[in-house]
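Just one chain follows, in the form predicted alone, and it is written as structure tokens.
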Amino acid sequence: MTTTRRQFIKIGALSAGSITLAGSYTWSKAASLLENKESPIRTPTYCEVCFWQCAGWVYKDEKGEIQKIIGNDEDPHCNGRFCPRGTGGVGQYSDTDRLKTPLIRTSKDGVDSFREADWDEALDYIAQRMKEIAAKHGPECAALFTHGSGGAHFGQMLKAFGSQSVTAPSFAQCRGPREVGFLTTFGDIIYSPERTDIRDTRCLVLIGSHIGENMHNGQIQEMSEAIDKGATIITVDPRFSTAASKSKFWLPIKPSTDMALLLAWMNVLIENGWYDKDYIARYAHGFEELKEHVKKYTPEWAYGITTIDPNVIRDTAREMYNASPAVIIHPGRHVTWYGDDTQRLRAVAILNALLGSWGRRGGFYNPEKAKVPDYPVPPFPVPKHMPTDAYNGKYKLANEVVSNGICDATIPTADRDCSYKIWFVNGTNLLAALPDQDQTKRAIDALELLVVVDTMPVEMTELADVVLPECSYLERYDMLRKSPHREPNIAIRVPAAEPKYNSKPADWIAKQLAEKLGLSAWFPWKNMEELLDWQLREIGSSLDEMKRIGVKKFPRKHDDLYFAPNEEIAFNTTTGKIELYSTDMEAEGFDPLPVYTAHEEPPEGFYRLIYGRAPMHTFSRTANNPNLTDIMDENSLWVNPKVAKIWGLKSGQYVKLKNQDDKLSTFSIKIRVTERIRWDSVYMVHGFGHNNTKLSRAHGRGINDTELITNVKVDPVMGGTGMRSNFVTFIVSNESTGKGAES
């Protein structure tokens, strides 16, 4: 393990004790209903357990105790139905392992520890350090890493301070290649929730997209509806996933060869004339170049690379064409695999274009977002350095800030005149979210101030200078949810209970810190009720109305959910067309048409590490949730029977793993012998193997796959971190029993 000056500190169950609160949280009329003795109380919310943010109702008993969460019938994200994670959200509120009070790092005789602090002291300390560091290095040296609703509040504070470096790992570590791939093709992105018209599709193609296990609620419901209507499902995956079990075709592709299959499909569609000729003639740029480009990528060529039978490649291409334009080659979610991921997602976009699905019913609809005005504040100061300066001219096509670019730019080098000195980390455990943990630790070690705002004592909190306990989403207001969808809509989150212990909502923390930094002008509202009510009245609603209904829909301004027949469309690309041949990619020195590149093969005795999701968990953030660990409390390792026989492995046996760089897993993982995984790969669910002993349910349960991801392939187009070029072998020991067994 890399040694750093910043020691891990195990956070105990520190109590709020007699700590005086720095300020009182203002409560709405809804909170006063806690005294209601007549009937159960319900409060509107939207879920924070995953990014889908389904709107629902929090029900309390007559004593004001939270009992359950159910979906809001009016919400287009969930249609009144919550997934297991959403209904288990109460566990986040009730978890006794939660962070309970602010903590400040101290050092005595070379030993680091945390001491409890009240909010005034903690925020005073942060503000003073921020001013001192900014005086030396400039405010641009501060960055925010965030995943969740709190980012809106801390982002406001950081921009007012003078930095635009606000980043979410979900871009460069998850969805970024698809956004840039589709942006450079259609001039628009996929959004969240995705603009996929699954409910009306006749053919859904999933390439490493684990719908059914990642539990993106609306898509699951629409996929079920499409199956009931007879839609064809085609799943491309080296693993027999839940989606594969619902499919007409399962293509157990050799990992890392997806591009070969995509190019072969293009070859079949074009050579057989199985593409939307009128659509391509009207809307597309570069068809002749594409036609010539894919001539050599025959199904027979792809067979030798992918192991997929040429007849199956042709049959599945025919299925897509027969269903077109009501066909979706799904762009997926976690698509950072091998370093050429933007090009692979460009290939996915091109296939959809050939089949005429973009802007068509059953393909990709045109979403619309509710227009909600921002509360008037002064313009943000213009930074001397923008976050893109940290990349030294790289990733110009990235449409969001690249988190690993910020991480790398935190490590001082001889030729770097501006390194980051301050990190705020809110709601994301970077030691599980960012690959190459040693690189992340080197960056953290170079910081002068690390502030971690979280609900739980995860690995990041152990490295912090200051830990700020954020209350759960059930105990706070947040900004209105206004995600794009078929109908413009908004949803509100209202606190169902007061914050437990000495925790606070992100809006309060950011506002209090801004005041201590002299930035009150950017937080002119008295509290969130005032801010929300102002916004709602500007769009013809009110806070009182939203407390009653939870979700409000608005009519579309135009009847443009789909393209009209023969409609002339100007796409937001250089040519104004769908760019099969990308002028943006070409201008930046990249291949304007996708090409196949062979990737690394496992060394002898090693197997490609594939990781994914489970329907009852979201990344690592739910691994300690008491409601959800009852369903799944550890991950297991899927191993093909042929491999198990070679190694003498049996289901239920615990092993450790070692990767190609001799990185050994801290904990052990339980073997699951199954035909549902190819012999050249192993599979585990991401988000387990926590090493913080204060996570009483998550500590030592399974393996943290991020530990074993040391070979990272950075996408040169947008900076995404390809993480599937890592290979593992088994370390079998009679002493490896799991359940916290450490090396």
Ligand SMILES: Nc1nc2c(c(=O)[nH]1)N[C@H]1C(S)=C(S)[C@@H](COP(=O)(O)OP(=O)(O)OC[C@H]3O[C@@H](n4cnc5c(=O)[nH]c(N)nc54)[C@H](O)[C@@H]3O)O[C@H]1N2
The other form holds:
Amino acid sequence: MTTTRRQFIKIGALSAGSITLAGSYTWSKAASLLENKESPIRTPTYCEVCFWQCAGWVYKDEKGEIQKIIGNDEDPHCNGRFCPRGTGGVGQYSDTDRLKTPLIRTSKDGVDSFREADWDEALDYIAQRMKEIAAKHGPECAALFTHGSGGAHFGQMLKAFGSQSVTAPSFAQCRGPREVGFLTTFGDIIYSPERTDIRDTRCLVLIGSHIGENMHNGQIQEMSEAIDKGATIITVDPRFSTAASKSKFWLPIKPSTDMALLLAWMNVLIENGWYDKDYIARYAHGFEELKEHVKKYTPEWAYGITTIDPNVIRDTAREMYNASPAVIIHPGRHVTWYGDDTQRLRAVAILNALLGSWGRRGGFYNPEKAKVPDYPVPPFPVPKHMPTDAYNGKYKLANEVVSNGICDATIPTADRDCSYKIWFVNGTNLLAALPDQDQTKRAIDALELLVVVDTMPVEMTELADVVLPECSYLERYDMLRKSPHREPNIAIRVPAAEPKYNSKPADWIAKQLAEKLGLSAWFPWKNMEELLDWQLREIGSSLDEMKRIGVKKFPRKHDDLYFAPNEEIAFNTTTGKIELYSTDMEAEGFDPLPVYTAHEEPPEGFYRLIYGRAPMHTFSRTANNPNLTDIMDENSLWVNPKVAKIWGLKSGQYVKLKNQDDKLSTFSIKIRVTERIRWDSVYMVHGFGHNNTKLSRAHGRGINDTELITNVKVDPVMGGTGMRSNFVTFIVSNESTGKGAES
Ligand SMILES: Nc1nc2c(c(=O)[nH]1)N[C@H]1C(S)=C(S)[C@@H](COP(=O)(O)OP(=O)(O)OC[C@H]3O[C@@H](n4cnc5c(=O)[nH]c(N)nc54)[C@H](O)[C@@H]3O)O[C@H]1N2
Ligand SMILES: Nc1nc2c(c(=O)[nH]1)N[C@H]1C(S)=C(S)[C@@H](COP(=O)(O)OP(=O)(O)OC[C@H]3O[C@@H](n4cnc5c(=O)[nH]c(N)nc54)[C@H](O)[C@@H]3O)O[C@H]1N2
Ligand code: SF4
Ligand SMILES: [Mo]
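Right, and the form predicted together with the named molecule of this protein, after the form predicted alone?
Whole complex next, starting from this chain.
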């Protein structure tokens, strides 16, 4: 492991006063709160526990204490129902381990520690350092890594400062390949919430996408509605997921071979004429090339690769055709798996095109976003370098900034003249979100200033020069939510309580800092109330109205949720058609039609490490949440009984893991022996194994999958980090007992 100039500051070095442990808040207590009679004091919010952003109501008692959060009935993201994480979101507010005051790194006799600072001092320090560093290297040397609502505020500050390098792990570590795969095929992206018309579908095909454990609210509700109406579910997953348990067909595919299955499905559809001939003739480019291309990809060929019976491949293809065009081959969301992910998602897009589901009821609808004007500010300065310059001509088809591209460009090399020197990191725990932790640490080592804005002490805060404590989403305003949906709509977040401790909202932090940097012109509003009220009045509402209703819907501009029969459509691609054969891919030197490539296999005695979600947690951001740790406080390792037998493993036993590069896990994980996982893989939920001792509930609980992901397969098309070519073996020791079993 790389050592770092920034020592990981242990709790002893912190000058903060003693930390009291939160009282044990049980789930039944949460449930009993829910049964309370509704109190009249409620404020609207939208949830920040994950990025589905459900709109809800926060209820308080007479003393002003937050009692519960429930869904807003008018909200199309949640239809009045929150998931367990959203309900438990109060824990993000009540957690006594929260960051409490700004911290500045100091070094004495070679020992680093944090000292507490007030806001003025911390922000003066940051502004001063930013000016000095920009004077030497230009303002373009600053980058913002962000996930969540604060990004809008810090992005405004950074762009005003003179850098456009704003990036989120939700692109190159998450949904990037599907956006690029669909953009190059249909000329448009999938968006969030996904434009999948699940409620009216007759056949939903889930490839890895594990809806049910992936708790994206509206999708789950629509999926159960579709099941009630008799839709067929087909799940392709090496693990018997919750979705698989609801499926007519479960295809326990050999991991990493999905491309072979997708090509074989195309082969079956085309050879049998099971495709939408009118739709393809009218809208598609490159059908003849595709037909020729997939001839060799027979179900028998795919069987040898995927282990899926050829008859099952044919039966499932027929099932899709029978349902078409009300069929969805779901594009998934976290799709950075094997490095050829954009091509895999192109294959998914092509299948949907063959079945005519794009633009059709029960397939993919055309979402519309509410148009809300931005508060007028001067144009941002034009930077000398754009973020794309950082990747030296790579990832040309990326339609968002590539986080790992910025991370790599922070490590100085001879062939680049624009290394980053300043990172702002807001709401993203990069040591859990970016694979290859050593590379992330090397980049951090090369920085002159690292500012981390978070609500909790996590791995990233310990590496910061300055830590800024943001208040929770329940204590702040944020920008309006205006995600696209069937009906354009907006939702508002209003603080339900005063910020606890000495924490502040991102909007305030960004504006104060901008003022200290001489950038007030880009923050001309007095406060969020003024900014929001101005925006709302421009669209015929007001802050007062939104405080009362929380969510507001607007009529669609046109009746174009689906294509009209025989409608002529100009797709936003080079040919103006749905590109089965991609001219963009071809122009950039990539395969214009997706091809199958074999991926690495586990070495002897190793198993593929795969990971996913648990219904009651969101990545690492909820790992210490008192309400949610009550229902799940560690992850476990799913192991097939055959494998358990070879290794003599029993359920409940703790083991460490070592990967193919000899990387040993910091902590131990509890074994769960189950038939629900293939023998060639092991599975864990992402987000556990925190090594920050200030997290009283999460520290040492389970394993962080990220530390074992050292073999990263970067997608040449858009920079996505394929994370599933890592293999682990078991280190069994009698002493491994779970919590705190740190080496
Ligand atoms: N190994 C591995 N890596 C992955 C994934 C995986 O499954 N496995 N998943 C990938 C995917 S799909 C995604 S989208 C990304 C997610 O990546 P991230 O969103 O970075 O995930 P988290 O680890 O939850 O880090 C969130 C951080 O934000 C902080 N936070 C929470 N609420 C607030 C707030 O209101 N304000 C501020 N300022 N901070 C807040 C939390 O304390 C935490 O430190 O990770 C990707 N990386
Ligand atoms: N509760 C909860 N819900 C969440 C989140 C959360 O943190 N918590 N995060 C949200 C976010 S940001 C995202 S991106 C989504 C992610 O959710 P999805 O997009 O649904 O997740 P994936 O990572 O694609 O899928 C994980 C599944 O892939 C399977 N798998 C592993 N390898 C392979 C393979 O080679 N082939 C196939 N076919 N399957 C494979 C695993 O067994 C697992 O069931 O979840 C969202 N919803
Ligand atoms: S799905 Fe759950 S956690 Fe995500 S925004 Fe909605 S209520 Fe919150
Ligand atoms: Mo994600």
